[in-house]
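Here you get one chain, nothing else, as structure tokens; it is the form predicted alone.
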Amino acid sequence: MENIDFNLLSPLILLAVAPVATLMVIAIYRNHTVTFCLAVILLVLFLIDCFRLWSLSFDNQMVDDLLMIDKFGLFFMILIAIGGILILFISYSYLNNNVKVAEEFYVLFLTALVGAVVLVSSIHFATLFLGLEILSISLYAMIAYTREWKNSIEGGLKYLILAAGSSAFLLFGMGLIYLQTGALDFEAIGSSLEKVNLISTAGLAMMLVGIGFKLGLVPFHIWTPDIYQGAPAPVTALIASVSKGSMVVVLVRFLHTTNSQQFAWIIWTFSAMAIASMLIGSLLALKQSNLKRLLAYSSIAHLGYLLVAIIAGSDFSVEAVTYYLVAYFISIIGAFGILSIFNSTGEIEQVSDLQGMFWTRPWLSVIFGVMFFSLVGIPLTAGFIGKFYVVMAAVNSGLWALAITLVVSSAIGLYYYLRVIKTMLTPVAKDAPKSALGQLSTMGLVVMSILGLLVIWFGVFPSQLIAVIRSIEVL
């Protein structure tokens, strides 16, 4: 391997070393604060190295046909690093109050980020599956980390069983495509998939099943509400943002590189999944009284929105997917982050638990409302710009049915998001709600304030982020 490969691979190498270094420190000296600080420092170093690479002028570089180091993948490495650091900050006090042994959580967390970073750089079935399994195996343990909670153990076991089944579909589909094409890297597969036959169609269909599960798209969405409800709130934030986001990125790269969108049946299948996800996700969210389950069904609808942009299949659609992912990362991490920092008063579960929150925690309730406004796509928020991008991508490609469904789904979403905000504004009853009790995490409040400002900033002044996004391309 050439020296330049190691130069471009340095962020991945640094991040891969991070969980090992953290584990060694734990073996020598077990302390939650020390482990947390080490994890944050290692992620900051990874982020700095990513920015270093971004500032360099380099040709897009393949590493042994396994990974592609380019601005597209590097952009999402930076996004994953920033998202990871934010989730770490909201995890610290949460773990302090809810688990007895917290140090190993950071080893699992860093390992999950390694898998996500491998995924966004993957251009080969081997690295795709390797990254996916590194991410998934870490999530199994993280979902069940609060093992004293029945829902946590149940969620971990459900995810283990269902994710293993979806991985089997994905792996078998890869095997069928390899049987047909004799290739495992995306580019070679694309040049060999010019003709449709039974084997390649079956392979792609089985891969779609695996990908649909990982993204929580209808009809493979059944696991989502149970896992969201059972997992610790910071882990749910990780699943909703980094885990699903990295899978979206590798899907975009796979479709773009292999030109799989030449097959009409794939477009029809994705369109049906997108419409079903947008409508079913939004309609089922209407009936939810549990906050995590409400956000789970909401995330199904949001992945349907992202699928609309992917289906559009133009350069503008890649821009739409990228901007929407940034807005979604900020908003969903913020929403689950607010749930996380209530750890000192107990887990906030029901919408009714938020009654009177505006009168007891006004600043926090304003930030929570901003996150929900962004998720629904209210103007002056990042979510509005993201949805505008997706609608424009659909309209430019003549996908009117998808665009109309997106608008209808967003209108439905407005109701259940506003229901939560209405509950926060309802005067406090005689029996004070959970939100009125206890001392909240200062660190969490600072992080939430930053996220709230970012939501408004990217909604009012999106031009700088758009300029950065337009400088990258998928290869």
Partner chain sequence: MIDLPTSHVIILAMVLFILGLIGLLARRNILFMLMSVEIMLNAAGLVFVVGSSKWAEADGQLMFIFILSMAAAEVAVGLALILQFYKKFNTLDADAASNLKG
Second form
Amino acid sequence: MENIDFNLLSPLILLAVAPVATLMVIAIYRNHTVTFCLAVILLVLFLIDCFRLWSLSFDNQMVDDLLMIDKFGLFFMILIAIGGILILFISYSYLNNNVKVAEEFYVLFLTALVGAVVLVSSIHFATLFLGLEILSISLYAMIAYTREWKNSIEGGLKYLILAAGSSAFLLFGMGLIYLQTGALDFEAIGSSLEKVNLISTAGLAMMLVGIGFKLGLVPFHIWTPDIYQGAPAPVTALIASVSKGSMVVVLVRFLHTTNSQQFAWIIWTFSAMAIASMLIGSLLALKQSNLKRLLAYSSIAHLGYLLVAIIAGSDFSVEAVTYYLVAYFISIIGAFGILSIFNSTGEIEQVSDLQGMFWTRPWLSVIFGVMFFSLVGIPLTAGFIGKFYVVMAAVNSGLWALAITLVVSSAIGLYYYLRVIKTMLTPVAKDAPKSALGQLSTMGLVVMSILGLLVIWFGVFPSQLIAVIRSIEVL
Amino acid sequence: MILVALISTLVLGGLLAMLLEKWVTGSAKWVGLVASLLTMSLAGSLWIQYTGIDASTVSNGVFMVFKKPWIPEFGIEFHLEVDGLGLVMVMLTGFLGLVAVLISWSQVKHKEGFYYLNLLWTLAGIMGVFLAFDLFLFYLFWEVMLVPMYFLISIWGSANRIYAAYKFFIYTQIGGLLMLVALLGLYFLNGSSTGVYSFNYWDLIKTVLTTEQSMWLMWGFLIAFLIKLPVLPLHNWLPDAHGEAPTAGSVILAGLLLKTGAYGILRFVVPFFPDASQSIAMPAMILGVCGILYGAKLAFAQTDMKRLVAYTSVSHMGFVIIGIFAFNQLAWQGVIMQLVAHGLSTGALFVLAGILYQRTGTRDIRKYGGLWATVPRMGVAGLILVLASLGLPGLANFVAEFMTLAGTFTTTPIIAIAAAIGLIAAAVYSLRIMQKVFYGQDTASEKISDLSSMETLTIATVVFLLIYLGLNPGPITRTVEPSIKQLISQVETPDKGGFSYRTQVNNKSSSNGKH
Amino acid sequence: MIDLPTSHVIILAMVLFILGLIGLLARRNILFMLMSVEIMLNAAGLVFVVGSSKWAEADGQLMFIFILSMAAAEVAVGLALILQFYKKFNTLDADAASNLKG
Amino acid sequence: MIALFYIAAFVAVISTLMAITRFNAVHALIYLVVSLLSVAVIFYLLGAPFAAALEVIIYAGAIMVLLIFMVMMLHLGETSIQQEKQWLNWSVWLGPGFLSLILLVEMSYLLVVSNEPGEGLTVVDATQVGIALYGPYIITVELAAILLLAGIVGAYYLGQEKRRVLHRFLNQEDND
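Pass me the form predicted together with the partner chain as well; I've looked at the form predicted alone already.
Time for the whole complex; same chain goes first.
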């Protein structure tokens, strides 16, 4: 504990204090708007602190082998904070419309972000596990937050059982590795993992199962669509972006630090999972008429793409993962955001709900279209550069099979994304009943516009972002 | 700057049309007209500039360069160049763009703002494809032209438009993504051997590849282009897309989009993979012949006017394939002639089909008949276009096909003979159109009006061009000659030709970059 | 002194883990599923404790303590959810929860 | 020593097996408690007395009792009365009781003889755990606190009732 630079830990401390502070304010004065503002302010402070740290030049510092404060982690902290703030803005009107008691949501939201931030800077099994669980437990409650809805409760419970089961896998795997190596921090594990051994192999395999579950990779993907559908849309956005993203980051860190990529079987397993995820995710999405399920299946495919970049394992690989995550964060938050910014009870769920939206709400539809184009990887959107990066990483490492699968999967993906866009363009019959969508929340629309512009900006001028990502020393 | 203006006029014009339509109803078409006229005149000025340049100072036809770093991290530049080949395609794009806008004038009645946005952006994408000399940029334009085209088909198309739009998009997208993978393969192979990672055309052209590598990479590119062209087993999307698209969409599809495929093969596949492409020449030519005959056969069997014309495109593009894989200058000049002639004649045929459809409400040629009496101007136009399509001497298509076949004959006579049979087939299906539509008994209950003055003007211009180029193909063949020579030199002595050329271009681009 | 081979303890942990897994997969009552998860977590804890003794370090036991706190938090949220679930569906049968499907 | 381990392991496996195969939730939970107790014995044998204590106090003691309480709350109506009658049946208690008895004997024996762990294993006692916990691992303790905070807030929010009643005993209290 000695020699800890509190300066470096300050963002974490700040964020950890945030939920407690929010809880105290709730205890004193219970008001939705006040709580919301407080949460936003705290997150902005966290963000500012991250930026301050980013601008300092410092050596990567480990905190007791538990956490690594480096630019890589810091980059994702910033990403998580920005994503978090955006989702908060979306959540505000949504909660106003859909739940009676909204204040606790912000506490849970902040704890979830603590978990994510711990995950992205984790270099130790203990912090990995705790970060993951803080995130998960907050999510269980947030998924079920609209507890008047059957779907929500069902989703929360399903997620709880499955996530806890997968945590058990992860833990058992960690335990076996610990038993074999006597170490819990990634670096020490890496140095003693060299020789192949039954127990450590079993441990890694079980960890793979756990991680596969958390990322929703095929064949551990079954939960994804149910949870995406059951959770309130802002929470789904959080799961799709922050939760999965931070897990990807910790996976990258783990593989990189322990050098697990030396084991051919891990690469093979990952490759198989990536191929299966890309294909099955895209194929199953074809049948969906529910937008959230559609996005869920597409997220399975997207995680497959990310896995391709991770497998590539070259210098490019980490860059590609990082860029892809940024693009994916923006697009997926945007896509889920649009489902939830209408000032009405409930949310847009069915693809058919969008019919004719282009002619009644052109601006919103354009943003939605941009998000979808980004998700499918059409040029001039951030998603395209992301996908380009991933294909680049794959080709650079000679992973032709994966690159081709990615191509095929993208082509299938096109079909269902286009279907949604087509629906928006199909005019509604004149005598059809008026759509049940209410007014738009102004705040939501502003956030969506910002996201839409960001997608375009990072798609047309990716240079700056790439330069920033390049400036991160690779782990 | 003209090069950028060519693209940006269309892009901005599209945006303006969309926005202005919101405030002033009916303004979109005017914006579209102005933008396309402006583009046409820019292309024209480029042409004039080109003719003014002494051919000896212009190495291989590249006479204007625009370069700006864009994503330096990947070695990506905003890099446009134009040479003779590009110039011809740009002219064609400008002209057919204008035709497309004019023909939409009275035919598009709803959501005009969005319509012209899509129309102009499609043209911008195509323009970009013909100008881009950075392969990333090329890929980008390649993809960008699809999305608005998809909307054009799926919103303003006819009954079965959604199916057609999907099919079109997915076919071309698969090709595009395969191209992306191959493109990256080339990029990394080149980068790892030279240490300079760049998407620059002139850098990548020098890539040293093993036979196997070049074979695989070539297929990646080739499939994308063959889908677009389209060659026989990959042609499936074309009749649907052409048949269901709105008139202007069909004009652009047949007149320009197909040409991007041929252009891509000439510009990229052949010089990048000279040996590999020569090694598959024979199968490719056989496919071309099959395409000619199969397209002709199916065209004969069609009852839907637009699908009929669409299948004739499959047939005509067979000549393009044959010509390209004949690997000689004459054939290639013929190919480019064919691109232009087919673009004009088929484009105009689609215009005519669109007008007929608009007047009669059907595209079933069995329901037409004896229209000559009621609409003589349309009849004359139809006759000339059909004759052009079947390759009557004196019209541009004849020159094109003749040159192609003559060029092919010197290398592979059998193919040329087989392809010539296609000309007879063309005569059969072409005359069937005339016979069904304009001759015979008039079955229509009500009279339809003849071509309006604007439509007459549009078609007359096309007809004039077809006749003019048929009598005097010089402007086209002369313009593309330097480019063709350069491309041929790549095939014959790939390494030497590439290097000597490159040095010249570098000198040129440094002096010309300031334009 | 009698030796206690770690491999035997690991076998025990695996048996417990697999029993828990079987329970998780086979049972349809949500309560049982939650219990099965607890069994699995407990098995994982056992591995850590063995490791702790093997390496004579406290780390493994600390992991066990964290597992314990996680289990506690999870059971708390889980029970609250089960309560709500019971109210909504009037059963604890997981198959009754089939609103979510595509 | 090793025999003790095998006995405890046997008890653990049997009781776990019983736990996942019972139809009655309370029965299953009681078997599960036994399973946890036997694991606690194993912890002790492995030289982790502190972990053993926590296993008994928190796992078996707190968490499982919470679960049992939950089950009892949820059982309503006629069927549950029937079940409750069954619970009182002594034969139900026989299995867990017997297994617990084995563990009790084991523990007594352990208390009498020395408790050196097996070869290759070292005792890691509460002191060491405590030093590690509040030394290098202090951050994780804080994180565990946040974990529990999230759990509490979540459970609190989801558990809130509009005083609608789940149990007949509570029903009466709510009416007044």
